[in-house]
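The chain below stands alone and is given in structure tokens; this is the form predicted alone.
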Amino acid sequence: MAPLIAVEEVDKTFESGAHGVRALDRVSFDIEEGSFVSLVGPSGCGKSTLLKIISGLIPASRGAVRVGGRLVDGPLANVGMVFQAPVLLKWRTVAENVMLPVEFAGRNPRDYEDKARSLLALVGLEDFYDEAPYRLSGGMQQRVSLCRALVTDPGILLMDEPFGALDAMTREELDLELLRIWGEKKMTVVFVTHNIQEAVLLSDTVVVMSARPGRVLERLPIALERPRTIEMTSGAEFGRYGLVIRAMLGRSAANPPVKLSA
């Protein structure tokens, strides 16, 4: 059966002045229907590069991403986003920030009501449908902005190092919240992080990055059984994923930046 997501040759450079910045060298993997795959790599890899070529935001500088067997060649329409920062709009109530992707798709809200109200009460605001952002915790935010992007039914949801900014304990607590829910929706997740612990709970398959110019080290398969739960991070055979992982970013950490002459 066809990949849902495959990424054919990727690079990206990023022209500055004189001289160009190279972000992806050569990238290639595929992405199963239904699968969580995490993107592992050291800051600056091209990792959240690589999440805006698939989703159809920047192009590609050489090689092709097709969704679907189709070639991406702007914005995808059925899919999610969710970034570090919740980027709530505090005049808005939290329906109307869960609302945003509706109205952009010029749907009518209130066929969305329901949807919206669910999926609150799926992550535990259904008492905060009317109130204003600034009155939720960051956590909290976070999963409003994870309600926003699935009130349309998204069949590919992807995630920008979404719980980065939040203390360790509502880190967890929401990476066991977000595998409730892909298991409960079963769309296919593309999740970027560079927390090794948090790529081996999630994921079915872990890409490893190299440094930039990012490169695929490999493609982990994780096979832990499901459900996860913290409690399995404590032992050997989670530990010897994380170890192998850390390995493979350590021997790609002597690399340079590479930069290219115009």
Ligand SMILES: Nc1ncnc2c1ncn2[C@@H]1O[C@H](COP(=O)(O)OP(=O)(O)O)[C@@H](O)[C@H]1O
Contents of the next structure:
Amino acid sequence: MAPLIAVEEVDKTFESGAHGVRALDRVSFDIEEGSFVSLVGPSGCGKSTLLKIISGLIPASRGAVRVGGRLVDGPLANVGMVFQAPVLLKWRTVAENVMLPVEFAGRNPRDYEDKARSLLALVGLEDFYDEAPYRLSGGMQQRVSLCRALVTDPGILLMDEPFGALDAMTREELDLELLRIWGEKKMTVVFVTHNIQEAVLLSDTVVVMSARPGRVLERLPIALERPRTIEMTSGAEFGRYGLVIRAMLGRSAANPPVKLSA
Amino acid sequence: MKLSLKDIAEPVLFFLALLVVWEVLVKFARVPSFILPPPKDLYHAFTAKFFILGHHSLITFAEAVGGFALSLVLGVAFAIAVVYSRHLHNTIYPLIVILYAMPKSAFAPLMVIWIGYGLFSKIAIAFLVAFFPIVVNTVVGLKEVEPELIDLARINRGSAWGVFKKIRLPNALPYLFAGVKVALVLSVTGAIVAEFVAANEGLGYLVLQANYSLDTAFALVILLILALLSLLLFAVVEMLQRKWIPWSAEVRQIEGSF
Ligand SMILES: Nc1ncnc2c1ncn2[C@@H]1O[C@H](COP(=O)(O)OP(=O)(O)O)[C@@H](O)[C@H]1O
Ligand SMILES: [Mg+2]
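Previous: the form predicted alone; requested now: the form predicted together with the ligand:
First the chain shown before, then all remaining chains and molecules of the complex.
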């Protein structure tokens, strides 16, 4: 079966200042439809940039991204996005925030009311439908943000360190919630994190990236059985995956690639 | 914050004490009343000239609010134009910045030449001083939008109009209100300064008349009325802000408690 998303030799250099910043270095990997893929790598290695290129929000300098066999040359439809900050609109209720993509897409919000309601119920926020978002905790706000990303039923969910700003316990809760929703909806998830444990817990495949300019060090399949549980994180197999990824990241930091001349 | 009885009693007592000290000091030090009249004289001046004060207050109020209203409409329109048009941003905006650097009140004599002696030259000055805080704040509010929201709009094929209506404009409202508060106080000052230059009515004119006749008590009463006028306008804006965009205050509170 052909992969849903194919990242082919993607290079990205930001033209800023006297010399450009090279963010990505010939990045290639495939993502199967319905799979859960994490990108891990040190801060500044181009994870967010790669996510934006996949979504078509910014172009690659070289190389290409194909989704469903078609070249990505502009913002993809059929994509949901979750960011590190919830970025909810303060002047809207929770439900109205969830509706935002529907309105932008020019669809009738009426048709999506049940959908929004069931999504909010799915993350345990059914009682906060008409609440102002700033009255919710950080974890609850991020749940709303997830509902907003899912309201149009996207085939692809792009998440950029979505739980990175939350405390460890809330993060774990949301990780499991995300797995449950993913199991139900069967969308393809690309999940950026710099938390190795989180990447192993969630993913079918972990793409390990080097420090800037980001290269793919390894595509590591995680063979842990599903459904994943928190208990697994203390198991030996889980620990081994963590060590392998950590070792790869450490090696890359010890031997940085030759710098481009300025 | 809940006000306790003490929070109300304290300022009241303080101001009463201030009045008593003022009255007593002026009496015992034999300060001539054209230098500093006792509070009693202020009270007499106020009651004796109540209707004159009322008439001239209305004039100044009309000038200030007229100039402010004009600055609000044109300022917001101009801010939107500058944010959306690179050309305007490159041409008219620098011009506005140069104007901003000039002392606007120095335009008052010119306004008399250009517009005349009447109400409109005062409205023009009030407008001029109120315009900049409105523009600057609105521009910032329209621009300071989380880039993720713009990404979200692009992914969902949102129109520029949709981004403006659903994101930029509401986002600018708290900034606009901040600008409005500054602009209102400035527009009162602008109207007064314009009246200083050339006028035959309004509180600025009245204060000059009081000065010429060394009626210091009356001059001080006028200043107090001006303070009240500004505070009143400020309070109205605060109230509207709380009513129309409760989330702007709430958000600040929440952020402040972290
Ligand atoms: N719009 C931009 N202009 C210039 N440089 C950028 C831009 N976006 C990102 N970069 C640079 O590209 C590199 C990768 O950034 P990013 O993709 O945000 O990394 P990550 O998400 O892995 O932390 C960084 O060095 C960053 O400074
Ligand atoms: Mg990032």
